[in-house]
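Read the single chain below, which is given as structure tokens and is the form predicted on its own.
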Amino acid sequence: MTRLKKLEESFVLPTYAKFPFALARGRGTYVWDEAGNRYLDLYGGHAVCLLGHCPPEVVAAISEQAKRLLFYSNLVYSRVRAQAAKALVRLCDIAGSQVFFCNSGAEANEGAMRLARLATGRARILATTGSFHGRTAAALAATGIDSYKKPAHGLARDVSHVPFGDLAAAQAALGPDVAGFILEPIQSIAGIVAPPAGYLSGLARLCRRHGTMLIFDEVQTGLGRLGAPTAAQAFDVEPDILTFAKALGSGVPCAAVLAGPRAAARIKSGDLGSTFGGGPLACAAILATLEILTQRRLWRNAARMEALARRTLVFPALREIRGKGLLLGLVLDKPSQEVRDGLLRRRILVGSSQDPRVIRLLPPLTVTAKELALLRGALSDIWEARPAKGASNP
């Protein structure tokens, strides 16, 4: 590990703080390091491994596609691209919607904002404080967390922020120059901050009244994670544009913008573009992922596991469980670093957040009651100061 650490740090820019191990393989809800130690992954590679690590159906689909055609651009028709788009449209259940494929969540969110501007002929974008939409220039401009933006210069100046959850502030900011309103339906990196009751539906009504495109950044909330196929369905709201990435290809880099009929109506050839977006390999992964998600109705397991977590993760030091489905924030009575370190010693991976008291859980939607019981036991050990025991290796 020391040699590998030195090698990577010699040639890779030091942009991420890393766990103190190198992973070699993964299967289901578990990953193994190069020493053969097994870890329970309740972080999911940052909400990417929706179906667990290396789902066999996705691995097979990628392998078969790679044998036939690795890549050709969007200048040709592609059966697998058409099938992947159809599967996403059906999952989102917004009549008349169409898909633009790209490569990352940031690119999808930039595309969504561009789409809103093209559809309305307006320039300004509204976003919310506490939001995170990516690290490219326009996506970072829409991000509402100052710590991500302070080192950046030259960001777009036609983006304004209003407080998340404040309908009155949204109403005051909306006007005839606002093309789109982008937000995460539940803010993840901010600490799993859910909207107040009625906020999202009220915002949809306001945006429609002002002719503004409502954009749901579903990069983390989408694809079954909230106990429904999308956050839009979980909250019974129909936005004009939705963005997806992270879990969309089960780990293959890809993203998508889904445009509802109002947003798609004025788009023409050349308005959006991406060399690699919608490539055959990525679309094979997308199609396989969406087929498994839909066939197994994995959002139902997300809802069941949320209910189980709320029933069983009951400790004096755990003040609150925020979120919905399997996008959960454990709010502690003090900074979470010590508890996260204790979980890591017990080989359980979880996420941090901008709120230092919050532990984020973003596990695969295949997580089981047995695996949540392992988390509960580990938390019990930590708060009762029992010695750490590493996860067993089957």
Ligand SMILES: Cc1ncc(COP(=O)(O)O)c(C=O)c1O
Second form
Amino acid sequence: MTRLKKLEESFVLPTYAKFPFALARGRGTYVWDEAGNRYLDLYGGHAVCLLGHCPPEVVAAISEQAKRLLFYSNLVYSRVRAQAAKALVRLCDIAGSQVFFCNSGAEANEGAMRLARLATGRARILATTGSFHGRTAAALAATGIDSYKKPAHGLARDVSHVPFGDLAAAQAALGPDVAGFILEPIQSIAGIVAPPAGYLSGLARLCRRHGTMLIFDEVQTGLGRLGAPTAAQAFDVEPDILTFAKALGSGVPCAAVLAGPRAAARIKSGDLGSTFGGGPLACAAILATLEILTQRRLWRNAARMEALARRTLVFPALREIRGKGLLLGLVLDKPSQEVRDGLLRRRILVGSSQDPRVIRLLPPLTVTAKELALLRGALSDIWEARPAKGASNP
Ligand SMILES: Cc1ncc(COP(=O)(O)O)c(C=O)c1O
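Can I have the other form now, the form predicted together with this ligand, not the form predicted on its own?
Below is the whole assembly, all chains and molecules, this chain first.
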């Protein structure tokens, strides 16, 4: 590991904090490091591995597609692209919606804001404090966490922020110049912050009244994670635009903007574009991912596992479990670093957040009761100061 660490650090810019190991392979909810140690991945490769690691159906679909046609651009029609778009439209269940494919969450959010501006002919975007929308210029401008914005200069103008969850503030800020209101339905990186009851539906009503496009950034909440196919469905709200990335292709880089009829109405050739977006390999991964998700209705397991987590993860040091489905924040009574380190020693991967007290759980939707019991056992060992013995190893 020391030699690999040195090699990577010599040639890759040091822009990420890292776990102290290199992974060699993954299967289901588990990954193995180069030394052969097995880890239980409750971080889901950063909310990407929705169906678990290396889901066989997705691996087969991309292998087949790679042999047939690895790439051609959007200048040609593509059966797999059309089918992937249809599968996403069906899953989101917004009548008359259409898809634009791109490559990352930030790019999808850029596209969504552009769509809102094109659809309304207005310039201004509203966003919420505590949100994260990506690191490209406009996505970063919409991000409401200062630490991400500090290193960047020359951020896009025409974006202002209102407090998340504050309907009166949204009402005061909306006006005839506002093209779009972008937000994460549940703020993930902020530390799993859920909206107060009625906030999202109230926001939808306000946006409609002002002719403003409501944009749900579903890069983390989407595709079954909240116990319904989308956060929009979980909260029974119909936004004008939804963005997806991370889990969409089970790890093959891809993203999508789903435009409802109001947002799609005025779009014409040249308004949005991307060389790689909607390429056949990515679309094969998207189609296979959405087929498995839909056939197995995996969002129901997300709801079941949330209920189980709430019932069984009960400890004096655990103040609260925030979030919904399998986007959960364990709020501790003090900074969570020590507990995260303890879990890592027991070979269980979890996430941190902007809130130092919060441990984020973003496991594959296929996670089982047995795997949650491993987490419970490890937490109980940590809090009762029992030594680590590699809890997730067979
Ligand atoms: C809610 C949300 N939006 C957008 C992004 C940006 O996605 P990407 O890193 O694919 O550009 C992220 C990434 O973590 C995210 O969590």
